[in-house]
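What follows is one chain in structure tokens, specifically the form predicted on its own.
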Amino acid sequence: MKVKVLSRNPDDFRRETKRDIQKLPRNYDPALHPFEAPREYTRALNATKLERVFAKPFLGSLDGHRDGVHCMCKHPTSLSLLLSGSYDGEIRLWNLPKRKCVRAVAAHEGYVRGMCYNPSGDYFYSCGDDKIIKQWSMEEPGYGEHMQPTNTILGKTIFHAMDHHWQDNVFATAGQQMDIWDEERSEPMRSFTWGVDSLNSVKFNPIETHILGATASDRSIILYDMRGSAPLRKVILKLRSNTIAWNPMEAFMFTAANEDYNLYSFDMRRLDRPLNIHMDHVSAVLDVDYSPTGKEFVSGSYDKSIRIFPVDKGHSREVYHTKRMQRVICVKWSSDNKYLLSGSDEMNIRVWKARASEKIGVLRPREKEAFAYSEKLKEKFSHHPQVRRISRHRHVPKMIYNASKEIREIKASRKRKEANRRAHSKPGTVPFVPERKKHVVGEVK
């Protein structure tokens, strides 16, 4: 004998509290919902408009420096600590949640050129125009005592940049040559030279930790292996690169910030052409830093703006600027992937949201579901003309608007001239050169 029993779960139709909204049963059969696509399109359009309405990325500024901010350094284990060095030789330690300066010390004469933490974050190093490397403890000095360096190393030449190994007690400095230092010694363990030009920046690879990348003033990007006796290889671009940043998730990828307004993403196994060219800035790009996910990076430029680029796209998804912000010298992406930090010429460090319209704070489950639903709708209708137009539109200062318009005209003119030369020349005499090969002069091994 067959017995059929009705079984109902009260959670499907009963409210959790009296103030909750009534739950309604719903049949998901698409035949019963013929207007689902138009309704979802309207929701996607409204979600895109609301995203632009709530896009307020600027969170606050850290002011206290008496000269322009030249470099910044994140703490390896703490999200709330930030180091900054300025043109007058002062180093400040900031508490980011409180937006207050915890400690300030006159560390060097002239610029503070570079700073780096050791992997545990117990102490940090700084170098400056006075040819001195100083080691500083993170412990708070006693009452009435001034912060003093725990170790001092006298160099023979000016150091332009420095970076610490991700695991070992080893750090590197860049100047007239590349020096590898052991923390226990006052002389470099190893020195690398290639050519006569000085080096501007140096960065350790976070995955292949023995690999370093450096940029030189002869327009080259040089790769070193710390275990070897000579540099590995270098690529020469048409204009000088200011700094590089390694992708924290892909061991072979790095991005270089160049003087020709572009950023170039390279695979270090094949340097003869970049993987991608990221174009949107209208002046020299001075700094670049990757997000912890390795999917995006932030760049700061001489055109007084900050841009966020997806790794696989040629154009930025976001641009940040303020009326008071001047030339952006250094940028950092916070280790929790939520905030950006920028240091600029007018003595300020600014804190920005990585996603301009993101709600800060604790989200309730229903809010999370609503945001996730909106994101999926925007992704689904992202190629619709109206949605794309609203999501892409950004207000930029008149200077950037006019400069980008001029750059577009110059590129169109060059393209037109090349097409005319090709049309009126013997076939094959004016070859097609890919855009990615135009900017590379050559690779030297």
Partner chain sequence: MEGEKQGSPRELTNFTAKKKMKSKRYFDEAGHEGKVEEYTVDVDTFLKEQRKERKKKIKELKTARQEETKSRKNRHILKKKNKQETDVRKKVDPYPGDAPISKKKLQKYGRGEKLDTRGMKTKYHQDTFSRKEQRVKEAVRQAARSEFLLSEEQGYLEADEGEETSQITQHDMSSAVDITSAQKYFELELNQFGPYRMNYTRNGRFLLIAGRKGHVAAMDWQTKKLMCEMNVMETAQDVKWLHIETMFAVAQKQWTYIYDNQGIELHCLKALDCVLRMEFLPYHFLLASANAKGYLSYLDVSIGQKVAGFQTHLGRLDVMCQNPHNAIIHLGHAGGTVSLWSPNVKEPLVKMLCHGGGVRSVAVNNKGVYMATSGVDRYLKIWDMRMFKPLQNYRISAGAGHLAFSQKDVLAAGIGNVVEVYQDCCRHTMTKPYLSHRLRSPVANLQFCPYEDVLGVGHGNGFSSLLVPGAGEANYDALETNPYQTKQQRRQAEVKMLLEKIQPDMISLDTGALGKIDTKTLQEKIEERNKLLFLKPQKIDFEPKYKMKGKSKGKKHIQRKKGVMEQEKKETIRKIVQLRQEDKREKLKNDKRYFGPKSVLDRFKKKSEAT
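Note that the structure is a prediction, hence the values are computed from the model and not measured. Just so we're on the same page, rigid core means the largest C-alpha set that superposes within 1.5 Å between forms. Positions refer to the first chain, counted from 1. What changes on going to the form predicted together with the partner chain:
- For Glu16, the Cα coordinates differ by 2 angstroms or more between these two forms after the core has been superposed.
So that was the form predicted on its own. Now I'd like the form predicted together with the partner chain, please.
A lone chain is what you will see next.
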């Protein structure tokens, strides 16, 4: 007779000392793990609920400005520095981790219209309603001294925006015309005009560094090549675009924030129709900024909210608002892809998390693993009605809720009307126009 009966030595299955970790032998046999689908579903549901429970995106506000914040500027190399300019001409330099104002200077008379760092971040430029461009050093002024501009350029016309080249010592200002300035000179290197009265924003392409985009008050978005003598091409939309932001990962892509509550993602090479229309705001979109990964962007709107859109999706994944936040004038996505900054009418700059329920700080490996697992589960069961409902739900202010309802009704009514018209007219006379073509008036080369 040969016999073997299961007999385990407990010492092999228990920890040896109290300082040791417990032994956890695993056996992945599916027979030992029943109810796989229902259990995973329950976990996914819990993870989704917890995500909403922990969604506390507001981190803090930087207050100190005595008028609304009009523009902000990230430091090119330091994560902790932020510049902000307000309606009363004051520029403030902030230390973000300490949430404190480091320096403040009354730089301009009237609005501070634009600010930009040079690529190394040693100094920055600012322009204002007083037609002056000022250069400021980042070095701390001596004890008892006030911050003084290191260089001043008097312009002929008003400036509405400015941006610095990503590599060279060249910057651009937008106003009556597009001016390209060499840092060494007090006269613009080159000026572009294309039959419009004024430009209201300008952005350099971070990859194809000699390309710039600007928005004009004649509803157009104009593209320039710094090397050429004339602008490249422009696209005219139904309403004015306020700003554009270039995708930092895909050289051809940019997104425009429009007055018609939408954002439009364009391919620079084909301007006749946008790649995507991002809808959700219920008022004019004032500013947009890309995440450094190029997969998402943040937009600030006149409806007192911030929204985060995935590049390839038509609707936002997230909306941020507070009771006290007024019209959002400018937004920025931090260079470490973790935080958002918003400057608004009521003189505050707010710091938000880019992912509302993310745990801030260093994660232990087991924590990381658990988060990754729940992320995967959420993805797997994202189409189940219960999970989808919870993950999609956002509480929004009554104003936004009602306005979006109204917009929805307006759209439905228009659609209905079009369908009726189509039904009652000769076939073919009422053409089907795709949504993406509806908003573009034309492309000019």
